[in-house]
Amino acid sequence: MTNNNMYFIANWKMYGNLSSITTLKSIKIFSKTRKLKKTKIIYCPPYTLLRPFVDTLKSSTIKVGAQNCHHQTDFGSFTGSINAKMIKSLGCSYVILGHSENRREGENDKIINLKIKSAIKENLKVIFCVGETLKEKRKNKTKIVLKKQILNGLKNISKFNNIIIAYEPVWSIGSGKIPASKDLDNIVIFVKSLLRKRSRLKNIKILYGGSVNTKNIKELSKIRSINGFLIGGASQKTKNFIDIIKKTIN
């Protein structure tokens, strides 16, 4: 069965530079291919990289978003941050939200509902990250976690329709460790069904992030209930990235 209605995004962290911009010729040439028209590939390099990446990929299906971005929509003097506003007005269509590293470094939910809003507002897809700690597995209050982080980090918004859930497992990113196929299935099940309940939406995207490579592709690709792959360190080489989308598609 080919599996071609996927997300496949590729965040780049706090890695390239301008000479990252030469690989991107071999998935643009990729792109074009027939197999990958329902096929949607996002690139989230540093925000340095992204009017590069958004004028090199403007040719292509392709399309550019941002790490994160600042709660505040409107200009202001906050050095050192960029807003919804201002990833905007570079051509970019997504923003990754909610990362556990973020949340490592302070981000609260309280702070991830108003990036969320200021995004929305902007009209940018949004690519929000949940995910418990490897105590909190043990504990088995993984999915009481992800309520949390899910109704706290969309409380008072209404319109779904431009957000994307990324279960990314904190204990998992960077391991090289994955669920198992069955309880990654249960997870992304029981998120969906949160948010029916939450939103009506019928058609909601469940994508899953951590330690994805070409090794395990195979097997996270046979769990139909999962839209697509939120793709770190395995994203930044193109020949892997291209890769992980044959083993998906095919």
Ligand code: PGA
Given for the second form:
Amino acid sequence: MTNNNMYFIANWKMYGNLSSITTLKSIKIFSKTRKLKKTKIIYCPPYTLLRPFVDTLKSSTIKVGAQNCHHQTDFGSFTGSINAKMIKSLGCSYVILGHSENRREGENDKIINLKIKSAIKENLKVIFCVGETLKEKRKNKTKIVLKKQILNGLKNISKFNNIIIAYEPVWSIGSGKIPASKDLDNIVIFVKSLLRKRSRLKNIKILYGGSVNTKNIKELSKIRSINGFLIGGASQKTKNFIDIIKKTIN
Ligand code: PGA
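May I ask for the structure of the form predicted in complex with ligand PGA now, the form predicted alone having been displayed?
All chains and molecules follow, beginning with the one already shown.
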């Protein structure tokens, strides 16, 4: 069985400059492979590279997204901020929200909820990140934390078609550690059933993120409940990113 209906999202964080554009050539060619027809490849570079990425990738099926946005939809006096409308107007289709690196800087569930609403209003697809810290995991609180983050983040939202959840345990991001397959499967199934109850939607996509690399992808891709991957460090080298996609869909 092939795994070709999957999401592969490259989260470049605060890395990259204009010269990074040249690395997109090989993935553009790769994305035209027949086998990848249903596969969704999305690049989320820093704000400064959104437009160059959109321009470079426009003749391909690869989409571009931002890594965050301000919660206010209208223009306003928010120095240093970018809103969903601006992101959309650049030709982007996605935005990552609720990433733990932003929660760490003080972003809370309430703000994330407003951000999700503003992104949906602008017709952006939301990659909504949730995940527990090591301390919470050790106290067996993973499911409680996820439930709280998800229910608060999605409060008063009824349109779920444009929302994808990325389960990213905080202790796994950039650490080289990933959850045991059995635990991961269990958590993804838990999140899916929570969302099914909350939204009555059957096909919400759940991605996994945290230290995904060319070595552990074979194991991770065997977990059938997972609909794709949010990839940080390993996505910055196009060769590795392509390798991860190849190993998943084959
Ligand atoms: P990582 O990051 O793959 O480098 O662990 C994932 C993320 O933060 O989205």
